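Here's a solo chain for you in structure tokens, the form predicted on its own.
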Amino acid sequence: MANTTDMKSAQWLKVAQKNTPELHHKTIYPQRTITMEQDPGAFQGWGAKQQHSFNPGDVLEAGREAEFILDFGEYCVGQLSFALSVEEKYDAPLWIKISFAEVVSEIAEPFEYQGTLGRGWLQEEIMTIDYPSGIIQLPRRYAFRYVKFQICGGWYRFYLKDIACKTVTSADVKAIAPLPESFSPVLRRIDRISLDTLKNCMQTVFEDGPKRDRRLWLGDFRLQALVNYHSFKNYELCKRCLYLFAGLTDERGVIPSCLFEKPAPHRGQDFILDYTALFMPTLLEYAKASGDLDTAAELWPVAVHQLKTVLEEVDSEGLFHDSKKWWLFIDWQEGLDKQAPEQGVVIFSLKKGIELGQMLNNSDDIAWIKTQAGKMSAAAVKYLFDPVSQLFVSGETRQISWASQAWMTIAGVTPAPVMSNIATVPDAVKPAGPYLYHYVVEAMYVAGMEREAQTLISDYWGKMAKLGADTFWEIFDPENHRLSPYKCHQINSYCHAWSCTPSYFLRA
């Protein structure tokens, strides 16, 4: 007979299955044919130049060898289909290579891939068609704006028509109203791109990216859910994700940092300490937004266990130390010391545990959570706050970073206006990507710096918009457009969940 834990896991996975969302579809057609051209001022040095406009009934015609690049005019997540025909007499099969791209450089440059992730995430399809006629529907789901056809046949002419993408999302876009006219055009454009980013990541789970990974990550999920609560309001999808995490804990009872849906739900191998701690705030935010206290009560022991697990990395005085047993994420910035940011994440999560415990009238757990939160807050001020610089420092080198100030501010450990102070330190370690930029913006709002927060949104996400982003990117350095955590920019995700959060700040 299965033990109690296994029975609960099976039960929770059934709850997750019952909350599988309805999927919405829309047919999108290409808008134009284009050529690529090098442009030093464009993102990653490549721009698109229109050849011809393209209408749904138009036909692409060529003989023997041909190359077409189609621009769908917007970001699409779905299945591509097209009709194929040839002249009555043909002497050889038709060979077709189809490449999909989120941004122009993905088709402008060949896939000479030497990155650290599996090459299979690069989007291309090669097929040989013996009898080239009829409707061709590609079996995989792709994420793209641009599609490149490279075709080689025999001594005959061939024709492509009815090219279309049947898109898919669990987001219901009909209920979304635009931001009021009182917001600047820049902020309204950023909001629209943010919601397009989230929409395309909302499938049967909150995916981190529809091109690459296509899985549920806990840290991404929290940020997606925050935007969702103020836009699409798909509470069932959030509930599904919470129960998937709860149902897939490991033998220690620890929630995985990522999980897969197929062929059956199973956990990934990554365990990120800051993500684990954030399960408690994620559960609280769901309960407050949806009013579903039953789910919060049922999963409360799971959330509490995550806090107890991460507290194993905290010493008797309340100071966090890196035991090297966990992946500490915080941000992709190389050389970032994680001690102070992780201290802030855990304090924040403990305080959110107090809030959720009070909502659930769970006095037994609240007492020790309060004790741990107080002890860690005191240790942060005693050991990590520098009275000279009036900033938090991290690690043996006493590194000063935006990450440390942001997370301590969010955690409510504020012996000084550190978010104002950090702006005067030009050599402070800056964020590398949108995930940490979200928490810097959040810290600014917490610190009462609303104007500075909106300026940062306009400057950072607005720069992506100016560079032509249809959806916001996984990683973005305004000074280095080819930055990649995976040693190759082509495998970066250019529609990425954790980048959608300007809509949360603008709509909350």
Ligand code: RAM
Contents of the next structure:
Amino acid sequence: MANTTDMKSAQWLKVAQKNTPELHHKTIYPQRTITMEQDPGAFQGWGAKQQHSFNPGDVLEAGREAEFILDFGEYCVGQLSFALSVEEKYDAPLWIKISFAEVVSEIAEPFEYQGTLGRGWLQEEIMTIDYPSGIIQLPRRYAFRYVKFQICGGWYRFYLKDIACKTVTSADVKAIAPLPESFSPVLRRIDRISLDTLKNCMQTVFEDGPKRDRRLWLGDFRLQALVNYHSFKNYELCKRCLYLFAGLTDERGVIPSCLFEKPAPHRGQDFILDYTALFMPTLLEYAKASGDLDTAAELWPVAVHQLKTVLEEVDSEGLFHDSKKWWLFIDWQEGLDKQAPEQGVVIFSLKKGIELGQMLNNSDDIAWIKTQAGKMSAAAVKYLFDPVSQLFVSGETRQISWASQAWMTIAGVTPAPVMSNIATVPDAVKPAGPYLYHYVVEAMYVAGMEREAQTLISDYWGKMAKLGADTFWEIFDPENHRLSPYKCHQINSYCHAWSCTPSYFLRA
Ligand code: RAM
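Could you present the same protein in the form predicted in complex with the ligand, rather than the form predicted on its own shown above?
The next block holds the full complex; its first chain is the one shown before.
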């Protein structure tokens, strides 16, 4: 007989299933044909130059061999279809290679792939067609703005028309009003790009990226949900994601850091300590935004269990140590010491536990959570705060990083104005990507540095916008456009969930 935990998991996966959102579609057509040009001032050194404008009824035609690059004019997530026909003197199968690109470099440069992730994420299809006529519908869902067709036929002409993408999202774009004119044009543009990013990641779960990894990650989900509460307000999708996590805990009761929907919901292999801790805040934020206290009450034991699990890494004095049993994420920055930032994440999550516990009147749990939060805050000041620099330090090397100051500030452990102090330390370890930049901006708001926060949004996300981003990127270093945690910039995701948060700051 199935035990109670299994029964609960099955029940929760059913709740998740019931909350599968409605999907919205739109048909998008290519706007123009382009060529790729090397341009040192453009993102990753490549620009797109218009060849011809392109209208929905237009036909692409050639004989023998041809290459066409189409620009859809906006970022699309969906299925591509087109109609094919050939001259009567057709004498050989038609070979077609189709490559999709979120950004120009993906098709401007050949895929000489040596990255660490599966090559299958690079979006391309090769087909050989014996009888080229009628509508061709490509098999996958693609994420792109540009499509390259490379075609090879025989001694005949071929014709390509009705090229279109049927897009898909669970975001209801009608629910959104643009930011008021009182915001600067730069910030309004950043907001629009952020919402496009979120919309394209909103599918039957909050995906981290519609090109890659196309799955639900807890750390990304928390940030997407925050933006969603102030924009599309799809509470059903948030509920589905919470129940998927709760329904897929492992034998220790720990929720996975990522999960897959197909062929049936199942957990990924990664366990990130900071993500695990953040389940509690994510549940609280959902309850506050949606008013759905029933879900919060039902999943409260799961959230408490996550806190208990991460506390196993904290010593009797309240200090976090890396036992190497977990993946400590925080950011992709190489060499970043995670001790102090993790200490901050756990304190923050405990405090959110107190808040949710109070909403649900769970006095027993609140008592021990309070004790732990107090102990960890005291240990943070005693062992990780350096009175000379007036900054938090991390690990044995006593590393000074933005990550440590940001997370301690968010956690409310502020023996000094560390967010302004760090600005005077040029060699402090900086964030490498938008996920940590989000928390730096949040810490600035918490510290009352509203002007600095808005400047950072305009500078960092604004730089991506200036470089032509249609949606915000997974990783962005203004000094190194080809930075990739996976040793290949082409496999980076250029529409990435965790980068959509400027809209949260601008709209909340
Ligand atoms: C990557 C994804 C995802 C992130 C994890 C840590 O695989 O980009 O967004 O949450 O790493």
